[in-house]
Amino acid sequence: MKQIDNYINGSYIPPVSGNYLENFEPATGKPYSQVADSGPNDVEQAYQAASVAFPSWSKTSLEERFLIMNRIAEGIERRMELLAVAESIDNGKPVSLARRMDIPRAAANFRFFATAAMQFASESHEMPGTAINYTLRQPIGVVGCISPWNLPLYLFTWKIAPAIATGNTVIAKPSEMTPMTAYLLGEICTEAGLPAGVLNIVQGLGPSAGQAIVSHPGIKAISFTGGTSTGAHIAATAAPVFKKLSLELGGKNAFIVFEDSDFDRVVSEAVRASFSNQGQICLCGSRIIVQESIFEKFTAAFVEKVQQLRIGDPQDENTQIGALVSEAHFHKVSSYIALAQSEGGKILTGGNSVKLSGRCTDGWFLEPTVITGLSQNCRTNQEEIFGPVVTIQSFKDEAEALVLTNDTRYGLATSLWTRDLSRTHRMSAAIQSGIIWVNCWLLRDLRTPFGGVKDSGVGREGGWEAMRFFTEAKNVCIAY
């Protein structure tokens, strides 16, 4: 059985306690590796290594950082197949999805931020005849990056890359449920020539390893992606000691369809937005809101396409729907399907667990599920399910669509489908969401800010926003 150790100061080392956690393959329901069960002592080891590495790395030239980070990107690309298979085993997602989206994006993260750091400009402001002000942006020091299980390498590198590009050193914790690609990243970084201690990867549970990172007095900033309740706990821990925080949290995203949209395209994209990665993406459209004039037509076409999705072994190239990430998560999602029925919902398709033959007999598979007939204020329409479950509602006009869209505690992403440009501008201004896609879904430009409003988080990742987060601004005012 594979043993997954911590990557500290450029080497793989076992946890101080000597304890390990079982890591399960979702498709089989069986353990396939042991993950370091780290705690405060391991975080302290990582902190000492990061502290020693910081003075030198923060003074390393932008050109040298650029070259190292590009070599990391190339190393990820060379190991594309290994990483895609590892992520599929760890996460339960189809290997084709990992190969098409997750691993290429991880390489792109390093390449983008390596380039961005070379172009990160400082602001200057003249006070005519009096003085000139300019802004220095300097690395913070040792920072903490905590990433989730749904897009393991993709989101892990999205945090790490801007942090090291701007001269910080990093203590990073992947999810204990999906540790393998983070483990492999350490080897890639060593081969690329990243100095020891610049990146330290501590495996383990949130309440032990994660909490130790958040509460460590020497770690000056925390970038976290995960659940809203965990984000609230992190904020409560970090605020009294004035750590910088970036929290990308939950979502209950609307997918709004007006009658003038491109019908065939919107149906296909609605299926993709609802069920990619088994619905385990914070940006998935879990609430489909359709104008009543096309509601019946849309619903019939949507359900037909959903029923054609292929559920199977994630290692099969033809699989479109893989396994849910864990047995606990499987039961959680299943409980929401039962809840929806008790709330008066009608299941149009799905709703059942799936038993496969062969090696996946004991895997955690669930049919893509479409539910209608629910009120807006029911729990199924208000709470984040994070699985292959979507609801469909109808609306009469633009005003009602806005009410349905905004009537949740979350505000991460919205997908709006219409050919009316004026409506696009009106709706985009009124929707309470950090990201609004018009006639598309999950189309990401790394230069743009990313994040939510309301209970979907604070701060922004991506582009210049991430570069600013991982630096401290210092104003210099020079009098004439």
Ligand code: NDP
The other form holds:
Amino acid sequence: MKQIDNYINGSYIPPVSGNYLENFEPATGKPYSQVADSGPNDVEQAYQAASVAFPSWSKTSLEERFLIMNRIAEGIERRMELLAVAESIDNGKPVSLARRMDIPRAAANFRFFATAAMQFASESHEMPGTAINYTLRQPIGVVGCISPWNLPLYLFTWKIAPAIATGNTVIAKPSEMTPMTAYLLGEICTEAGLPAGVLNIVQGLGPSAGQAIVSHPGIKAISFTGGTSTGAHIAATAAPVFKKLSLELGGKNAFIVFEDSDFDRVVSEAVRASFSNQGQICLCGSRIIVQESIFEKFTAAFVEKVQQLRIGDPQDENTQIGALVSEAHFHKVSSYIALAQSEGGKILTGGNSVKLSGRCTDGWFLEPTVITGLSQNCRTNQEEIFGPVVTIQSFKDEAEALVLTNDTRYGLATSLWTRDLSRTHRMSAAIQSGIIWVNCWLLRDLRTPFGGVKDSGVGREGGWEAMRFFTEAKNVCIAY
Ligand code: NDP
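To complete the pair, please output the form predicted in complex with the ligand; the form predicted on its own was given just before.
Every component of the complex follows; first up is the chain already shown.
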């Protein structure tokens, strides 16, 4: 069985404890590799390597960083097929999705921030006749990047790329459920000429390896993407030692459909927004709210399209719905379907586990599920399910749509469908979320700020926001 070791100081090394965890393939329900079960000793090794690498990497020219990061992007692209298959095996997502979205985006992350490093500028402010102030933005030192299992290489590299572009050295931890693509990234970085110790990848569990990164006194900034309760725990750990934090957390996103929207397009996009990656994207629209004048028509068309989605072996090119990431997650999502029914919800389609034949007999597959008839304040409409389960509600007018949209503890993303320009502006200003998509979903210009409000987190990623996060600003005031 393949062993997934840590990547520290440019080499693959086993965990200090010698212990490994079983890594399961969600589509088969069987272990297929063993992943290093790291802890504080491994994080310390990584920290030593990162500290030694920092002085030289932080002084490496921007051109050199640009060239290395571009070679990493090319290395990812050269291994597109290998990485897409690895990601699909690890995560249960359709290989076609990994090939179309996750892996190209991982390469784009390195390319984008390689270029950003070359263009990053800081401000100067003149006090006329008195002084000139300039802002010096310097790398922080050794930083930690912790990412979840749902978009494994995509989110992992979204953090690592700006951190190294700005001259930091990194200790990064992927989820222990999806370690394979992060593991493969190590050799890509070595091949691209990234100096040893600039990126260190520590595999293992959140409470041991992750916690050791968060609580390490030498690691001065943490960029974390994951669940809201884990984010709260990390914030509590980091606050007394004043670490810089970026927290990208959960969501319960509304997908708002007005009667004047482009009907065919909105139906198709609602299916994509609900069930891409089995609904396991933080930005998925898990609450569809539809104007009552088209509620029946929309619901019928939506359900019909959902029933056409092909559930199958993620390795099959034609599969649209793969497996859920783990047995525990499968049971968690299933329990929400039972909860929705006990809360008075009516299942319009789905609701059952799926038994596939062949190698996937024991995989964790669930039908895409659409539920209606629930009140806004029930748990199903308030808690993040993070699976192929959506609810549909109706609204009368703009005011009610706004109330329903904002009535959760989360504020990550909203998708708004209307042709009314004034309404677009009014609602965008009033909606409490960090991202508002109008007549689209999951469209990203990497230069824009990315992140949530309320319990969806603090901090912004993307573009200059990420470059600023990974630097410390110093003001130099020079008197005339
Ligand atoms: P978790 O919060 O469980 O885990 C995220 C990462 O943190 C994993 O690598 C995990 O390790 C690690 N971790 C867990 N406990 C600790 C700890 N005490 N200290 C340090 N690290 C720790 O989230 P999931 O992996 O279950 O991901 C799903 C969640 O992520 C959803 O809530 C989703 O909305 C959110 N998410 C948010 C996004 C955003 O941009 N806002 C994007 C994508 C997902 P391990 O897995 O080994 O436990």
